[in-house]
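Have a look below at one chain only, the form predicted on its own, in structure tokens format.
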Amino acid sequence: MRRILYIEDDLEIGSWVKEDLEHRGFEIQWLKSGDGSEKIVANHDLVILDVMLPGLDGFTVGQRLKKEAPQIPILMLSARTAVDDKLQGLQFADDYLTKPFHPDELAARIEVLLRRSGLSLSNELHLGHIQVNLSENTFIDQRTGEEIILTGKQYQIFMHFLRHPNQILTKEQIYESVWGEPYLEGDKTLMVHIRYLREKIEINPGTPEIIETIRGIGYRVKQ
């Protein structure tokens, strides 16, 4: 399931947007302000961001999110229709939709942004003998045709790698994105989860070919 970080303080608008997108098959994490959004943005596929927020406004929050996770598309929502506001938003955002809007248009714009970022409904990835279907959230061992069942944390870790293909990710980056809390030096939790994940997806977990260990730094998945 594709994950959207939705930041909107209007409870009425937020409720119906969240409900509509969930009916369309998205997983929505809804925040009422930008507080804490930088810590969790990397664990999502797209951000929907309102301009008028309590505390820091959407323009400031959006710039920070784009700096933290430049690969994740941001869709701005705003009642501001002035050209200057749109230009300000599009300096960092990938799209800008003015209120009021039809839910079908919002969904269509989301699909366009996800296609650009490589996470469209029909998108499939092949990692060695593993076929990944992003629209169905399935992982198939092509040698046997059987589905590989992952736990919640294993799925989040694997998807975090897929959102950052060919990048060397530190243990701190992975842990803080998946668990949403600071990494403590010496904590073996992530290492244990990756060991069990490798046992499910690697042909030979002792010499992994999908999840590489970058000694002294972290891990990498090549695509």
Second form
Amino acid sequence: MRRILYIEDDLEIGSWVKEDLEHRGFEIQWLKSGDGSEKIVANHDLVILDVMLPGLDGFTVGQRLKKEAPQIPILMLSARTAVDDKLQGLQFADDYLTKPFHPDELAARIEVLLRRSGLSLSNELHLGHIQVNLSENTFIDQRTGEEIILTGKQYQIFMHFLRHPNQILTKEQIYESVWGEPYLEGDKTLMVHIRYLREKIEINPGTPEIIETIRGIGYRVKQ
Amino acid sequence: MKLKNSLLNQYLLIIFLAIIILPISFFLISILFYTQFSGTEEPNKYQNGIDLESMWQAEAQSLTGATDEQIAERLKQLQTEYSEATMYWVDETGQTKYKLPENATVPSSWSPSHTIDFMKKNRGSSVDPFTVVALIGEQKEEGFMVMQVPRSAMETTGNSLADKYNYWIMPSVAVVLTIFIFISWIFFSRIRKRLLRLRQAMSSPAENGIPDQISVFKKDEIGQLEIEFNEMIHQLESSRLREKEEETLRRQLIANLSHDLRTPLTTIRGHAFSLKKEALSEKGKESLDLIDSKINYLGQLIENLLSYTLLTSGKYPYNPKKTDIVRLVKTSFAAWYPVFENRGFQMDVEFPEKTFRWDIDSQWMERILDNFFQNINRHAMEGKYIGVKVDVVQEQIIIADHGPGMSGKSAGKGAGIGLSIVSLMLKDMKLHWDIQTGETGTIIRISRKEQS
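What would you give as the form predicted together with its partner chain, now that the form predicted on its own is on the page?
Starting with the chain above, the whole complex follows.
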């Protein structure tokens, strides 16, 4: 069971979100203010935090929670959209969603955040013929049952795709998050790595199905 | 008004003193002069002819019955006393007996006619030399004695003083005038200095753009001006502070307004979402979808409205940086790609390897691009086409669609606040945009201003 700490002062929204998320299989602890949240944060896998709260505002509460439990992702949920607020929120929060949000989007983002911290609902993922076991970091070709061994960079690139499912990633974005340094114009390193990666995981590397090329923009892995 | 508090009165005093001091200075200098010189100089013993004459007569009287030797002796004594004078003695027979100095030109014998001629010639107050003739003896028959003093020796002490006075008076007056000019100059240069200080204070603003207050030393007209200046600075500072407070209040208001509008929208969406899970007819589901899309629309409208308010009042945060345009547009479009993909759009993208940079706020640019993509998603569905291209050669961004054009009818058309925001933002970033729109599509080009 994945436990979510939900801090929201609006009763209507609070009860609706709580109900909806519980429906989706999360265990929700709902607080009406930030008081006492620091003590219980460690028992949860994720925090959903409203900005406008009675007493301490969401930014302050969030920063304290991050200090208390840095590994637990925080999703800010706010009706304030000013760019300043967004930037202030993202200084410590892992994601920022503005009201009126769609419950499906909220759920999707929760999934992404949990997966990023390794707490996805299922530790197993199926991409075409590849079975990914996230807890053991193994990739198994289901046709043969054999494990696919990836090099360090290939693994990092593939994991980056898995952490950003259905998202189109430009080669600059992938390069900079995997290599950790600025992408230089015309650098072909990433393309070469992706070609080798495809040779290992695609059935037919010439017409890739898992790592999709979005012409002119980048790559995408659909889940 | 007190004297020290009024420059006008001070100046009037200087002028008044100047007018008074000219006559007074003549007077003062005279007094000074006379007390200075007349005390030190002996009065000239030749200056008074009457004194000389009475002295000479008295001497002649006192020589009554004197021997020749006694007379000569006395004359010699007198000569030593009146060294300037020529003296001689003629006896009763008309013979010149004795003369001092020895080389004086005196006839040796005096005939009656010669004597009368001599007397005639030497009469009057202007004849030079001044001549005194005195008959010796009580009976006036013992001859006569003559004293002649050159007029030049008879100058009075006053006369010589007057000459000196005439010589000194002009420089003295000049000195007095110079002192007056000097005082005037000091007076005005001090005024000038203070005015310059004031100007300096006005023209050198502190960090907040408002000049510093200046310290006031005097309470005259300039001092009052300085006080007024300080008062003005004070008001300026407090109004600046008020403005800042108002701005904070305004931002707060906008943020709160946004919050207060969005919270009920979220609730509505929540209820709509809950309703959707109930058993509903197709029509009911359609209605709920419509409600959902309208909630989205309202949310964006609120956002746009607030952004527009901030933008027009120049309060929207703007942080320009050198930005890689190809990358920015590519990343921005990547987020929209799935939307267009799901709707079956034909996507024609062109992002070259080479790039160029503009000095812009990337958040603003993303917002602008989002607005264009959003518009195409909403209003250009029919064309099923989107073209996104970055032209490195001409440094421009081109976004095209095959929709019905901006003048065409579309279901979700609003008041165009989104495009107003785009227009404002592009203008602030010194970018130029150009729209070609018709029934078969729209092409938007964004380029640098100077290239247009």
